[in-house]
Amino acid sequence: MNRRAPKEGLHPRNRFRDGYDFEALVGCRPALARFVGPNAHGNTSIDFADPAAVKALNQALLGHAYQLHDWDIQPGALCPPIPGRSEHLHHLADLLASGADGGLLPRGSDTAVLDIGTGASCIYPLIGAREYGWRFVGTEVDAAACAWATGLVAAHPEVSELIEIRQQPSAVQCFKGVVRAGERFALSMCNPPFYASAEEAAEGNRRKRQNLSAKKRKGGTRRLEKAAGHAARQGAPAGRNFGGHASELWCAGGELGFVQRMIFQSAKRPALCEWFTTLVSKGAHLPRLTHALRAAEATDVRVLEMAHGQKQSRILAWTFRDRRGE
């Protein structure tokens, strides 16, 4: 089998920077091989518009990468990107080594990361566990969700000490109600969701569904037409076309709402976190957050660009260092 092609712009240290070794995946995980093959450009690689295709391909990275064999997602779940994931721990790994001595990059059960929001996949504490050694303690608000992602780390017991899933009990709140007395954490991290209602989610559904329909008019290909069709037979925006529940996609505000939340609360307990940080998807937001965080007095902030292929997006970081009492 064919290497597939390197991915442009990841991180220096992405294990996925120089493309997939599907050989090698396969001899990893052998169910990915009834979806490995040829694509239009002649290349090795899977159909990325098939749902069991992804989840193959994520298993055998994961399985392979990292040594986490048992990782499954919930049903109806989104399904995690692993090299942008892996993409976003390395630029925090960097953020934190930015203020260390030396530059030394964190590594080792110190570093204790908040992950707001972990989702069903836990995949942030994973493969931050596994990359780095990095102690974790992520927030769900959805009670399924958190309880597949505790079993996806009782399943990884090399990890297993270093992560800890804890329901938060309310959707407006992100520190409140699941962080103890006294913890203290090197970085809080996010990944948000995007819309603002369910409507919303449904009316970029319509939107996209059309966009697909435009592009087959336009000499699209015969995955074009197969993603649209999942993504309509699982009720999942097109484009989205691995699922995804309600606390995923939308909240109260949409990405900009929960975003300025999480400032005005972390205002509010400074101390909490050397940096606090979140992914921004849309970068017409970061005018109104960054205006947010100087009317917070945040001592720093930070865009942390991403990008890979023709895929764009950022970390937004900010801390309240020299001005932290509670």
Ligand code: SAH
The other form holds:
Amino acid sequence: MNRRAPKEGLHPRNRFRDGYDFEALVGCRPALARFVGPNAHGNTSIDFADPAAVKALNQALLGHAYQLHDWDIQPGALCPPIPGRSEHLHHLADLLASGADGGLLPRGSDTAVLDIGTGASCIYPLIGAREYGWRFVGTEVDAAACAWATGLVAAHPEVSELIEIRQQPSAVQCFKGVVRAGERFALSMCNPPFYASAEEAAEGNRRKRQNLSAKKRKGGTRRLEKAAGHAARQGAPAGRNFGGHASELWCAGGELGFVQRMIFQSAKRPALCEWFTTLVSKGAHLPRLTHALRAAEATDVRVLEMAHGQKQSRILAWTFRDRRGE
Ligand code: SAH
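Cool, the form predicted on its own is there; where's the form predicted together with the named molecule?
Everything in the complex follows now, all chains and molecules, and the chain you saw is the first one.
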């Protein structure tokens, strides 16, 4: 079998930057075999428009790279692209290392992370616990997603001591209702809901689906994969392949509203996290968010650009270090 083309621009520690080794992946997860074949460019790949193929690939990647052999996706929920989610964690590890003595990467359970909106997939805690040994509290507002994530943690004894899932009772709260008195985290992280309403999410879904079928007609699976990856990063359901329940996809005010609330709420408990961070899918939201951070008197604000191939995304990070009396 051919190896797939390398993924340009991924972080040096990203285990998937040399492309997928389908032979090894199938060896780890034989059920993947029936989905693997040559794409329009003659490279070995899968059909990224087929949800069963995408799920099988995710299971193989998590099994092979992280020895997480019992991962599954809640029917209809978002199927997160594994290379992109691990990319996010590597950039956060660098952020923590930037403040450490000698720039050492933090490893082990002394590093506590709050993952806001962990989703049914529990993807950041699972990868982060395996990759760096960090301890996670994953919060989730959707009861069914919360139960699914809890089941995934229980199914993986190698990480179950490191991950705790807590249900957030209010969709407009990020910290209140889930963090305990005196609790402290090295960082909070989040992949926020993107759309501002169910209608907008449905419209986004329709457009993405159109996009995917146009790309498939024009350019074969490689381009299709790019479109699907883009759609998934946006938190969009992307038609039949990536799914997505309502609460995953939208919240009051969309991404901008969600992150503005997070900033406001973080300023009320500045000592909770050394770094507060969130993914920002839409670069155009940054000026208003950095303005909100100035108003909140954050003492350091960073934008961590993540670019791989033509994909562009960023993590917004802020701290109240040196200002935290509480
Ligand atoms: N972290 C996962 C899921 C991201 S989708 C991934 O990257 O794939 C965003 C998730 O946030 C959804 O599961 C949604 O239900 C949840 N969510 C929305 N508002 C929330 C809130 N205020 N607190 C916790 N979770 C929330």
